[in-house]
Structures are given as structure tokens and as C-alpha cells.
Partner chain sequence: MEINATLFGQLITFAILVWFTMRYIWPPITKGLHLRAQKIAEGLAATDRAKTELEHATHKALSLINEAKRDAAHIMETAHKRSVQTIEEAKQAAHDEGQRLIERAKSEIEREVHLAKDVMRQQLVALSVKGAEIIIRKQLKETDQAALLDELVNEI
Amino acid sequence: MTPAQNSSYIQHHLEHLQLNLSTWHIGTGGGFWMLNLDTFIVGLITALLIGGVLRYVAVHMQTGVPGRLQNVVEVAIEFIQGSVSESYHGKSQLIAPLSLIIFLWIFLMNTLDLIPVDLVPMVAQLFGAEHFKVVPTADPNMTFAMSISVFILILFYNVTIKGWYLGKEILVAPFGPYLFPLNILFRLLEEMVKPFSLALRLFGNMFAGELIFVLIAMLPWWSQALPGGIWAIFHILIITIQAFIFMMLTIAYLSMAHDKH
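Requested model, single chain only, the form predicted on its own:
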């Protein structure tokens, strides 16, 4: 490929299939009213798939010798429950199921990065879509949507668990009542950094991984197998770690919302 072709190839794989909510026109571009259709579709399908599988396992639960799928789900549930019991200091029946869904959903969306970079766009072109990015977590809109949802839950727990004590905590901690303006500033910074830490870490790692796969795909076909295989094996570790980190940070932040200074 020439430099111009390389640039066009990379740009093609970085553009989303978008829906303009003001004109209901499907295409590409920018603006506030643009919805990344590929992110929305893949995120919804993976969410429904996880919900369907967990529902199927729950309905067909065996008390004797469990099947392989039930074994996998039980191992995941036990692992999540152990992580929650070690890190979460409050009492809530929501945290363990929430952590399980977060881990499985992000892990499944991350795993889509192992699909050959040209496969899904080629299939999408058969249906008239010029662009289609298959990894939702490589889209900051998706990662920020998840992190903001967690952030709203953090604020909810702060208010409902601490009540009036929350106001005292904001004014007094950590420097005492006489430096309350500084305490308020530090508290705002502490809270605002949480959704950014969740969203940007996941997006940065997945976007970089996707970009490396695109760069490998630009190599001659006979030289792609070795670097592609090595990166895919290493990327499996990144996929799992990023899902685990997002889940553990969510647990830690929700636990902090229960703790009093």
C-alpha cells in the first residue's frame, strides 16, 4: 500500500456507522445528535446474549451433575462473590449481580476485538453499510455511558446511605472545618475523577489494541500470521484484565460510598 492508501485504510476502520437523530440519516460524520449505530447494535446484542445465557442456566439448573455451561457460570459467580466480599464493606444485594454483569458484558465486548478486522466491515458492506466497528469498548461513548451509570449509582449510595452525614463529610474531611472550601474542592475532584478513570482506562486499552490489529492487517498477507497471533494471545490477557479492573473499581467506588470518614 502507498502512504495515502495506508492512511485511508486506517481512517476507514476508525469511522463508525452513525445515525443522525435530527434527520434520521445513516452515514458518518460528527455532531452532538450522531448516534454510533454499530456501538449501540453490538452492545445491545451482547447484553441480550449474556442475559439469555444466564436466564437459560438459571431455568435449567441441575442439582446433580451440572453441565459445562452451568459449571462456567457457577465458577464466574463464585469468583465475583469472592471479589465482592473482599472489597465491598456495605450491605447491598445489588453489588454482586451488578459486578457479574459488568465483568461478563465488558469481557464479551472486548473479546470481539479478536475477530479479523476486515471480516465484519466486509459483511456490513453487503448490507449497504460502508463502516462498522465491532468493538463497542473501543468507543468512548460506550465506556463513558457505562462509567456515568456507575457514577450515578455512586452518588445514589452516598446520599441514601450517609444522609445528612454526607454534608458534614464534604465540609470537614480531610482538612477540618476551617478549610471547608479546600475540602469541597478536593471532594469534587475526587468524585469527578471516578467516571474518567473508569471510561478512559477501558477505552484507551481497547482502542490501542484495535489499532494494532489494523496496523498488522496492513502488512503483506504472508507476514501477518506471526505478529497477529502473538498480539492476539497477549491481547486475551488485556481483554480479561480490563474487564476485571472496571469491575473492581466499580466495587471499590461503591464501597467508598458506604464508608464514613
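Rigid core (definition): largest C-alpha set, two forms, superposition within 1.5 Å. As the structure is a computational prediction, the values presented were derived from the model and not from experiment. Positions refer to the first chain, counted from 1. First, how it differs from the form predicted in complex with the partner chain.
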Contents of the next structure:
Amino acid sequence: MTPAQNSSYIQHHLEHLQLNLSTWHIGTGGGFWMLNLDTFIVGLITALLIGGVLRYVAVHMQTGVPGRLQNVVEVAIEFIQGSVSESYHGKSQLIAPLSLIIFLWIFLMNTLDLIPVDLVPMVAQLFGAEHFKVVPTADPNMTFAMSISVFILILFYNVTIKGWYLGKEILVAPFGPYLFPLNILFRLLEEMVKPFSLALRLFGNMFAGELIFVLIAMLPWWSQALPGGIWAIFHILIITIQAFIFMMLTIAYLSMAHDKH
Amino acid sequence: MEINATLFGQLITFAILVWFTMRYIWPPITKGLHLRAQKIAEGLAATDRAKTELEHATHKALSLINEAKRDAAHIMETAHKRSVQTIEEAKQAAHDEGQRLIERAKSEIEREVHLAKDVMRQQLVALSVKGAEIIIRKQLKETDQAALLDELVNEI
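Can you return the structure of this protein in the form predicted in complex with the partner chain rather than the form predicted on its own?
Let's see the whole complex now, leading with the same chain.
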């Protein structure tokens, strides 16, 4: 391949299938009012899959000997319950299900990275779609949607749990009352950094992972198997760890929002 | 690779998925897990209870067996005593009976002896009378005889 072909190949893999929300046409150039159809559709399918499977297990819950699927779900739920109860001591019924969904959804969406990079775009091309990015977590819209949700919850719990104490905390911690401007600045930075760190860490990892798969796919066909295999095996680790980190940080941030300093 | 309206789409999807999980998935599954934990705890408690009950039952059975053994021994002892007693009584009775029989035989013999003596005395008297008669007849003469007879007739 020539360098121009190479860059167009990479470019091709970095473009979203977009819907212009002002004209309702597939295409580009709608500024903010564009919907990344690939991210949205894959996100929706994975969400429905998770919701459906979990609901199926919940309805067919056996208190006796569990089946195989129920076992898997129970392991996940007990793992999340353990992680949550370790660091979070509030009474909210939201944290545990939220953590479960964050872990499972991110894990499932990350896993789509292991599908051969050209397979889904080729199939999409058969249906007339020019681009199709399979991995929603490699789209900052996806990761920011989650981290902003978590951020909103952090703010919500800070305000509802701490009440007026929050004001005192912002002014006094961590340097004492006389350095209150610095305290306010520190607190703002600390809080603002949370959604960015959550979203960009996941996005960066998945985007880089996908890019490396694309680069490997540009190698001559006979030399792809080894680096592709090695990277895929390593990527299994990244997929799991990133889902786990997002979940654990969510729990940590939310319990920090509950605990008074 | 820019932020656009997809953000809202994903926010809504995420919110709905979390709400659905919180409302329809988490409670039934955790309730099921809790129920199972309870069931297991009950099963373990039942096992403990059964164990102690078994122990009690074993103790009870053992004491019953011991009691039965004691009873059996007692019964055998009584029976033995009784049999000994019965034998003694029987011996005594036999002895008494024998004594009585002997006594009776003795008195019978005595009676027989008396009877025999009587008979012999009578016979002796009869013999004596006979002898006397013979002697008298020899000594008395015909005349004397006639005088006697007369005398007798006169007397009558």
C-alpha cells in the first residue's frame, strides 16, 4: 500500500457513521447536532443484551441449585456487592446496580474490539454504510456520557448528603480556613478532573487498542497473525482492567461524596 | 472523533439501563441470593439439631437397653429363687407325705396286731374251755353228770 492509501485506510477506520439531526440525513458536517449511529446502535444493542440477560436471570431466579447462566450473573453480582460494600458505607440503593452496569456494559463494549477490525465495516458496507466503528468505548461520546452521569451523581450526593457541611468542607479542607481561596480552587479542580479522568482513560485505552489493531491489519497478510494474536491476548487484559477501573473509581468517587472529611 | 449529540443518546441509554437494573434486576437477584443464604443457614442449623437429637436418641436407647438388661437379670434371679423355693417346698411336702404314710402304716400294723391278739385270745379261751371241758368230762362220772343236769334243771 502507498502512504496515501495507508492514511486513507486509517482514516476510514476512524470515521463514524453519522446521522445529521437537523436534516435527518446520513453524512457529515452537522457540527454538534450529529448522532454517531454506530456508537448509538452498538451501545443500544449491548445495553438491551445486558438488560435482557439480567432480567431473564432475575425472573428465573432459583434459590436452590443455580443454573450456569445464573451462576455467572451471581458471581458478577456478588463480586460487585463485595467491591461496593468494601469502600461504600452509605445507604443508597443506586451505587451497586450502577457499578454492575458500568462494569458489564463497558466490558461488553470493550470486548467488541476483539472482532476483526475490517469485519463489521465490510458487513456495514454491504448495507450501504460507508463507515462503521464497532467499539463504542473508543468514542469519547460514550465514555463522557458515562463519566458525566457519574459526575452528576457525585454532585448530587455531595449536596444531598452533606448539606451545609459541604460549604464548610469546600472552604476549610485541605489547608485550613485561612487559605480558603486555595481550598476552593483545589476542590474545583479535584471535582472537575474526575469525569475527565474517567472518560479519557477508557477512551484512550480503547482508541489506542483499536488503532493498533488497524495498524496490524495493514501489515502483509502473512505477518498479521502473530502480532495480532499477541495484541488480542494482551487486549483481553486491558478490556477487563479498564471496565474494572471505571467501576472501582465510580464507587470510590461516590463514597467520597458521602464521607465527610 | 468530536463530542456531539451522541453524548445525549448515550446518556439516556445509560440512565435507562441503570434505572432498569436498579428497579427490575438488582432486587430480585439479591433477594434470591439472600433466600439461598438463609436456606443454607437453615439447613446447617437443621443438621446441628439432628446431630444433637441423634445423640440424645442414642443415649436414650442405650439407657433403655441397660434398663431392659437389668430387668431381665432381675426376672431371671427371681425365677431362680422361685424355682429353688418350689423345689424345697416340694421336697418338704414329699417328706411330710412319706412320714404320714409311714405313720399310717405303723398304726395299721398295730391295729392288725391287736386284732390278731384278740383272735388268738378268743381261740385260746375256746381251747382252754375245750380242754377244761375234756378234763372235766373225764373226771366227772355219769352220775355226777346226771346230778348236775338235775341241779341245772332245777335251777331253771
